[in-house]
Amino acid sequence: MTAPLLTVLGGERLDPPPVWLMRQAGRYLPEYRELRAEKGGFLALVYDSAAAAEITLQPLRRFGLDAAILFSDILIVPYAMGMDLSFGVGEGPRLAPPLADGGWEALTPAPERLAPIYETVRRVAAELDPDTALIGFAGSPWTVATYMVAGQGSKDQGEARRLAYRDPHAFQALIDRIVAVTVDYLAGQIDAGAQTVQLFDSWAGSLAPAEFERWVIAPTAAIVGRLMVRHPGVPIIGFPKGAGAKLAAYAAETGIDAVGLDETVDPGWADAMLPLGMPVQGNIDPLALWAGGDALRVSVARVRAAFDERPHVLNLGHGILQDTPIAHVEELLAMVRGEAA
């Protein structure tokens, strides 16, 4: 049996579409909060393979979704490149030392930091039914670089953008190194049992068009090309959040198999502009899911109507919000699967 998600990513339309949700494993689930309280901080959970596998599987047990996505973080790559990584309470992630003035050449690579992630993938793969896909993931080079340069998240990714303009050759060297580690990381996840992988470019929307070509499209294409050589046939989903009108070029030039749409993208425009037959993923507004009821029903109907002739994976346009009622996730699945009254 082929998992419905993999069928759609292979170019076949299914009705109803397969469903999974970005950040489907996490703080909105009481079972996650209970395990986190028992085990400690976020990074401790990620590096406890048994706990991370349990968290990955929790939303599947509760909702019967069509895919599991690895419980981890996009900053595992810079951590494996030798940076220090921490998650402060209420502060978000911190990487040290910040690389706004360079210095990544002096980092001591720590590839052993990837091994527990692969073990998590193996544990999850051993538990899944054949009709449920396992998604691995990594951050895209541009987004990962923004955290490495600033040492933390920022509103406009200004420090990375300044460095890219000020010293593009140095910034290119950093991007190239991230690409190399990311290819190894994703290949390792696939070797461990991931059946598809997603590249998250959360800050793609902060770049001017020419910079987008250089720092989003080109590195993504490099990863896709190298990964296809090592693992031909494994579909790759690209998610360039905030890309807007640049989304069409991203879909056409990166070599990805499917493209994720954030909630700001008009699904009708996307259907008209994206390559014919390319699978799309998305793009329910996470706040519509939070609201439930008519708001959710209208959002689901609009997205499904726009992609009624295109392979489609129903998902959110970004991660599920931590105060989303569990009943609304159940409501969404009932709507999609024709179980709603």
The other form holds:
Amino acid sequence: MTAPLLTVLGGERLDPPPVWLMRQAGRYLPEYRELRAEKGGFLALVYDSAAAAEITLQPLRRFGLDAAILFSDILIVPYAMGMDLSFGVGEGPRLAPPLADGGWEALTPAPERLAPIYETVRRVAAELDPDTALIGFAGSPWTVATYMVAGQGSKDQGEARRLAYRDPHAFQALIDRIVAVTVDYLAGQIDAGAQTVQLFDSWAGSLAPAEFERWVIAPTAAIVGRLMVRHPGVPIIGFPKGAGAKLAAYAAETGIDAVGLDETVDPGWADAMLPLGMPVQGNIDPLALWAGGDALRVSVARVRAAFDERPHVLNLGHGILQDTPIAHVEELLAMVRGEAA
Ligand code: CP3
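Please show me the structure of the same protein in the form predicted together with coproporphyrinogen III, now that we have looked at it in the form predicted on its own.
Below is the entire complex, every chain and molecule, led by the chain shown above.
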């Protein structure tokens, strides 16, 4: 049997829609917190393939979701390009040295840092039922570059945006390098058993339209084009968070197979504006899931009504919040699948 998620990404509508949740493995689950404490931190978990496979499977055991998403991080790509990476408690990720001038040539590439991730994918693939899809992922070059240039997360991605204006050649070279590593990385995940891949562009919303064309659409199209040559038929989901009105150009020009919508996008508007028949994913507000009850019911009904003629994957508009009650995830699945909640 084909997994429902893959059926929908292939362009066929299913009712009820398949469901998975961004950040479905993580800190809202006690079994995650327990294993993380035992292994001594996030990166230690990612690099212990047995533990990472277990964490990937934890939300499936609990909820019976329609897909597993590899447990890893988008910053593994800069790590494999030779940057130092750490996740300090309560302070978010740090990459060193910050590439304030874009120059990555002095880094010593460390492609061996990708091998344990492929091993995690292989282990998960061996465990999954045929009706549960396995999703691989990477960050989009723009979002990854914002962390590489600043050395950490930032509110407005100012340093990367400044570099892109001040020295577009250096920034282009950095983006091109990230594209090349990302294509290899995603192809490696697919070789290991990933059946679809998602490109997370968490900071797509911070760019002016011409910069969006150059730093979001063009590199995404490059990745899609090269991946399609190496792995024809593997669907690619693009998630340009915050793209707003620029979603239309993104969907039409990147070549992605399906588009993930964040919670600020009006689903009715998206349905009217996106190419006919293009599968969409989303876009329940993570706070509606956090709230549960009527807030969640209204949100689910609205999204499903807007996409009642289009292939739809039900998901959140962004990652699940850490303090989300587990009972609300169960409630969501019962609502979608028509069981009494
Ligand atoms: O969705 C999943 O369950 C798969 C695993 C996954 C993680 N990160 C695990 C993680 C995925 C797909 C990501 C993507 C990611 N990582 C993005 C894009 C999506 C988004 O959320 O916008 C970004 C920007 C990152 C970079 C990153 N990683 C940040 C900014 C942080 C710190 C913020 C935070 O939530 O703690 C991380 C750490 C991280 N990545 C955690 C997890 C489960 C938390 C680590 C921990 O403390 O246990």
